[in-house]
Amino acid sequence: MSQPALSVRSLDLTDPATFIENDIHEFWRDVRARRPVYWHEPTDRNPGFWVVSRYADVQSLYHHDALSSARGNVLDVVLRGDDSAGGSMLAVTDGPRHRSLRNLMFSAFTPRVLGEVVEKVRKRTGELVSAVLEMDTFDFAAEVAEQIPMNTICDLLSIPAADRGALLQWNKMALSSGHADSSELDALSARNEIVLYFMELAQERRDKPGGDVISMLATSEVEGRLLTVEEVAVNCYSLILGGDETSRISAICAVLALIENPDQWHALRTGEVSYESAVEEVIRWATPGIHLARTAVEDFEIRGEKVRGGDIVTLWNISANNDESVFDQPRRFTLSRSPNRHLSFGHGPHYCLGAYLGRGELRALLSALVERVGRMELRGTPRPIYSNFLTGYESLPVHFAGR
């Protein structure tokens, strides 16, 4: 690999502690300026990989023909070898197979289909916010943020209420943790539990189909054959994981940012900024999924660096969404920001299927806060997520005063 002409500070991007113990935005500013594409040296446990940090490069590589998602799209997974769901799960497929799966799943995520689901989100969110107004200090993550996206995606999949608590706990362990002593085995076990649960449910819905998404997946053909129960399960796993983690973290970050930026809370409450604009800034500001991984299937060059077939290439959304060449004063929380073409939902063929639903959940939260809350106060130290894939907080102790 070519050596960098201008060195960048050496941080181990495979270590979750890196993202808690360092000013990560200062690090990315340095990377964008000095070496926007660089080779991350191997560690004792992991092979090396390419790091891409600038907005224009990240956006272009999202739909570059030389990059594949089939080996995995999360750094921890792809560093260990091929993703076992490659070719089966929408997020880790390419080409015709990806298009066929996406077309099938997209039918469950159109605004028309999701209209009723979003109305339930609005009602549930209002009730949750009203309930915490009676409390003194409470954890916004546990009392509100955790309850919205998981129940929303479970409504879409018609998952029994009795099973939702276990799914939430497995989901929180699958890609992140609140603790440094959590093991990779814990995360793997949680992922297996989710897949096994959905395999059983997929078989039940295949035998007795209903009008839900799992029944649709279990009884539909892709490329001339029914999906196996394993294929149905891994795609449900993907929906749960993506639908819960990113929306939950965005909601927590939204409340913290509004508390820390009272001028923006005032602008939202007085109608100086639209909900649509506010939602996009929260999503950019939070950037819950900080990277995506790809594998080069052939040689190509980017910014003078020669990427070889087989190399791992990581696209850092957290850096792209704070690129000064695209976003004016990116570390300023500005609800009126326009344009705001963030990459939090990805770009190109793998653009997030749940983007409409995620935006609907955030709008419902912001509306409920404006309608019901007069003042928000931080009542303790937020606890950060321990992850190299997700960024945000596991807990947020606050107090809400009613209007």
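We call the rigid core the largest set of C-alpha positions that still match within 1.5 Å between the two forms. Numbering follows the first chain given and starts at 1. Please read these numbers as outputs of a predicted model, since none were measured by experiment. First, how it differs from the form predicted in complex with ligand HEM.
- Here the chain acts as two rigid units, and between these two forms the smaller unit rotates by 13°.
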The other form holds:
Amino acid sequence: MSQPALSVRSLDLTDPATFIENDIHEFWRDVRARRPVYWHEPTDRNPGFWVVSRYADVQSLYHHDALSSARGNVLDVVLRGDDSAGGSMLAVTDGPRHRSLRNLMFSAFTPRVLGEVVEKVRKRTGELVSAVLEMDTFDFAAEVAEQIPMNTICDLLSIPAADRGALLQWNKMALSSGHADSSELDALSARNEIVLYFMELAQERRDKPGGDVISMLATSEVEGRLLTVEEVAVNCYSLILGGDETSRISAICAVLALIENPDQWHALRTGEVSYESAVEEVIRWATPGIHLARTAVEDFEIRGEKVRGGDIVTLWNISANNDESVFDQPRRFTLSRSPNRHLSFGHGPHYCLGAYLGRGELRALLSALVERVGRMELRGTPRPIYSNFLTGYESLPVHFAGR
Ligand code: HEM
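Starting from the form predicted on its own, produce the coordinates for the form predicted in complex with ligand HEM.
Next comes the full complex, this chain leading.
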């Protein structure tokens, strides 16, 4: 028996439980059809905000001059008040300063730097996948997916090998505030340690620059002045914030989707679909960051709704990426999907700076699986992430048999 349609107003999008307890895709189908732009009523803890669900609207609002990222780009942060990094961290900076900072960071990602990093990713991923072939049941999240993104970012920033253990440890603590055995205070102090670590490194490389990304940031001017060491540090940290969980979740999602869709695993193994197209579908299917938030800086209208300056506006990538007017049978995992202009990396001025690396990591994973693994089996229930910003799984018990 089919479930009754969910009411547009019935789900609290500020509550992580909403995304676990409901058929969220059915909810978004209903929203796109009946109230594609609606006002989410305030809750006892939070003010109200706009919800935008259709592909065309989400895509166009990513470019809208009346929307700012400076108060934060994640709903929870914007609801709590201003993002403390606003105006200094790339993702939460607007206008000409954002453009200058972005050009600078982008120019540090030279083809030589990226080429070397992707080659290391390929080698590391191959070794990790080979190692798990020896195991019976293992957690793909812990043994493989978790090992790739932070090491990639460390390679990108030329973090000395001796410092990586501490950085990985702080990052784990910084992420674990939602878990029962750790506090928000532990997470905050771990985040401070990371910023302090990058400040020291920024100072060292400002004094003695090399050819790496941190040296470039530490010695270049934005709008006529050098970045402060704090600014260099928060932007180094922003690469971890932007590139760690998103890539990890996509890798976990890739393996689960291939296990659940054996025809697609077959198509990948036999070369019926290209890696490029498979990577895009994995990223659409995963949509790790399900929404992005903005704040209106002036009034504007969308689909007859009047948004006022100061209102919070949320753009739901997870809905846009499953909009049936753009994607044929969106709830089918189709590695050959073409065109596949998903919004998982955002769109417009803040389009993901690490998209090339994110794609490179997934491509390395898919080719390591094809080259080394014969059969993949699910050996338990994957544990979902508890969040209203990220979606996916944090553990995936599986078994891989070698070719
Ligand atoms: C921005 C997703 C990988 C660094 C973004 C945005 C999205 C996104 C949706 C737009 C944010 C906004 O508009 O407010 C993803 C996904 C990834 C991924 C799905 C993996 C599959 C990476 C990696 C890095 C990275 C590997 C770093 C090495 C960044 C940065 C920004 C950004 C610095 C801010 C860009 C700006 O504001 O101009 N990412 N990302 N991301 N991402 Fe990624």
